[in-house]
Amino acid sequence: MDFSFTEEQELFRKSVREFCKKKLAPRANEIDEKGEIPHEVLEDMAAFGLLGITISEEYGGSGADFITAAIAAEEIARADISMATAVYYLVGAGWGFLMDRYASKAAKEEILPDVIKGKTFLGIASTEAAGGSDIVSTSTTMEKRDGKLILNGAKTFISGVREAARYGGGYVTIVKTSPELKHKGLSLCYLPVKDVQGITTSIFKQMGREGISTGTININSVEIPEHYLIGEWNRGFYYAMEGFNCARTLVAAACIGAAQKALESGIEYIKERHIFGAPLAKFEGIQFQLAEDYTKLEAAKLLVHKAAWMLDRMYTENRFSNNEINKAVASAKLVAPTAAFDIIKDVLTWYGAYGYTREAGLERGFRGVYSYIIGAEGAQNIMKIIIGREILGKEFTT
């Protein structure tokens, strides 16, 4: 067993950290306060090769594996612990990879190069008001008519709605195409947003991740080209599950990046902050919390890196079953956000009153990471359901 990164991966981490320290970290406060990622930051990320990093070289991407993509997610979240920039990065990397695998060549040639260049946004539209993580209950429909695909419905709590409407781009969208077939009657398509007849959007005011919008997309008799179908008709459920495994791994990686930055800041602070004539780091109560937080973070890292490694082995060597991948990814997604939230909360508490200020910067991570506990890319209880199902067998699911 070898738990080390390759020399190439270590060099990549170093270069991404230096890039983020120079280009992203100085803008982190601005991103949260102004509620948007400056477009020049996205252009810089694109020029560095971060956007659409997993998309193949044929369309301008790097064709990076998921270990490499996870490293980038960690470093981006480390520089902007609000998770806003990490979200922009990881939905493009996760769902761009899925499009690269299953979309038509015409769609890939049309859509993916601009995503990689940072000109347009690419995300996932699965959640509905009554469905949440239950995508089988999707009510958005799609039918074929006169050489077009016609969509009707609505998606909500979708990341990047304002960005897609402003700059262009769209979503890998889950739709119902054969209702009588239940999960076998879902399909995937690419749904553009900007200046599309029948599309209206609205934006929620969020408690965190202010730099990237979350909103609703209303879809009223929207026509899209047939080549925007992703993969085969009625196979969307299986593609979506694959895409979620990719995206959830990167979500978990981003969480450990934010937690690592918070913990390092906390360690520096408790060494320097004195109370009752001694540094905070000398108090056993602080040391015990630090020991627990360090261990939580190390455990989360191992789960995340294992999930990314298994994805890579599955794609390159045809190793591991869907059962094994599902368990590994859901375990990483279950542990990493909660560990990150607990770590950031503890460090914020060590900071005392200063931790409660925006100047300390920790509250951005506290608010942002929580989004991955309550829902984004699947709530924690959904991860438990997946793990339980894969351990016990599908006959024990409700």
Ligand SMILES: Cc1cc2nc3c(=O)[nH]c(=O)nc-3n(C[C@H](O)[C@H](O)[C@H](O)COP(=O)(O)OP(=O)(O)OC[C@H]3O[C@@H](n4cnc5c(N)ncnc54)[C@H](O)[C@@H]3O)c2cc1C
The other form holds:
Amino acid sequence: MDFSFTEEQELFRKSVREFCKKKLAPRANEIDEKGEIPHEVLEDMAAFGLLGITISEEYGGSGADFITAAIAAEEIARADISMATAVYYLVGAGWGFLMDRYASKAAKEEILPDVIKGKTFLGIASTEAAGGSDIVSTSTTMEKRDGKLILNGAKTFISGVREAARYGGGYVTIVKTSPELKHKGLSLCYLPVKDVQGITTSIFKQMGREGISTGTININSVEIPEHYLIGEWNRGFYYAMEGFNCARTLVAAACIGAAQKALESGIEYIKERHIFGAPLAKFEGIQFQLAEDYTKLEAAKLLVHKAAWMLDRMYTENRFSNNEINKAVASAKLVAPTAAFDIIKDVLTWYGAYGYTREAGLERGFRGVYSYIIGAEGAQNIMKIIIGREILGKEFTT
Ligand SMILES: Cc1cc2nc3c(=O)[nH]c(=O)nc-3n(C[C@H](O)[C@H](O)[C@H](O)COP(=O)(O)OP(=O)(O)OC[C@H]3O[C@@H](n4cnc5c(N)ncnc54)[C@H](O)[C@@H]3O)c2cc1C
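Given the form predicted alone, corresponding form predicted in complex with the named molecule:
Below is the entire complex, every chain and molecule, led by the chain shown above.
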């Protein structure tokens, strides 16, 4: 076993950290306050090669593996702990990778290069109002008619709706194609949203991640070309599960990046802040929290890096079963957001009243990371259900 990153990976981390320190971190407050990621930040990220990083070189990407993509997610979240920029990055990297694997060549040539150049947004549209966790109950339909695909329904709580409507781009979208077949009756397609007849959107006011929108896409007799079908008809459930494994690994990576940054700031602070005649760091009540937080973060990192490493081995060496990958990814996604939330909360508390100010910047992380506990890319209880199912077998699922 070898728990270290390669020299190349360390150099990559260093260069992304420097890039983010220069181009992203100084804008983090503005991103949250103004409620958008400035387009020049996205252009800079694209020029650096961060957007759609996992997409193959054929379409302009770097063809990066998931360890590399996870390192980038950590560094982006470290610079903008609100998660807004990390979300923009990771949905493109996770679901862009899935499109690269399964979408038609025509769709890939049309869609992926602009995602990589930062011109358009790519996200995932799975959740519906009737219950996001239950993908099998998807009621948005897609049917073939006169050489076109016709969609009807609605997707809600979808990241990046305003961005996709403004800049262009769209979503890897889960639709029902054979209702009687339950999970075997789902398909995936690419759904553009900008200036598309039959699409209307609305945006939620939310508690965090202000720099990226979350909204609803109403889909009323929307026509898309047949080559926007992703993979085979009625195989969408399996592709979606694969895409979730990719995106969840990057979500978990982003969480540890934000937590790492918060903890480092906290360590500096408790060494400097004197109270009752001593630095805060000297008090056992604080040190014990620090020890627990450090350990939680190390545990989360091990799970996240292992999940990314396993994904890479699966794709390049055909190692690991779905069962092993599902358990590894769900464990990382279960542990990392909660660890990050606990760590940010502790550091915010060490800061005292200053922690409660926007100026301190920690509350951005507190609000952002919580989106991953609630459910973005899958709720925590769903991660437990996956782990339980993979340990016990499908006969023990409800
Ligand atoms: C900020 C944000 C951004 C998002 N972005 C996207 C996006 O880009 N694309 C997208 O498709 N979706 C997105 N989502 C939606 C997300 O995927 C859903 O929130 C998630 O799947 C949960 O669905 P739900 O919110 O409908 O909650 P429900 O499915 O109604 O679940 C509610 C609660 O019940 C729990 N629960 C559900 N089933 C069970 C069970 N069987 N046993 C025990 N507990 C259970 C869940 O853990 C959760 O806490 C986003 C969500 C948020 C908060």
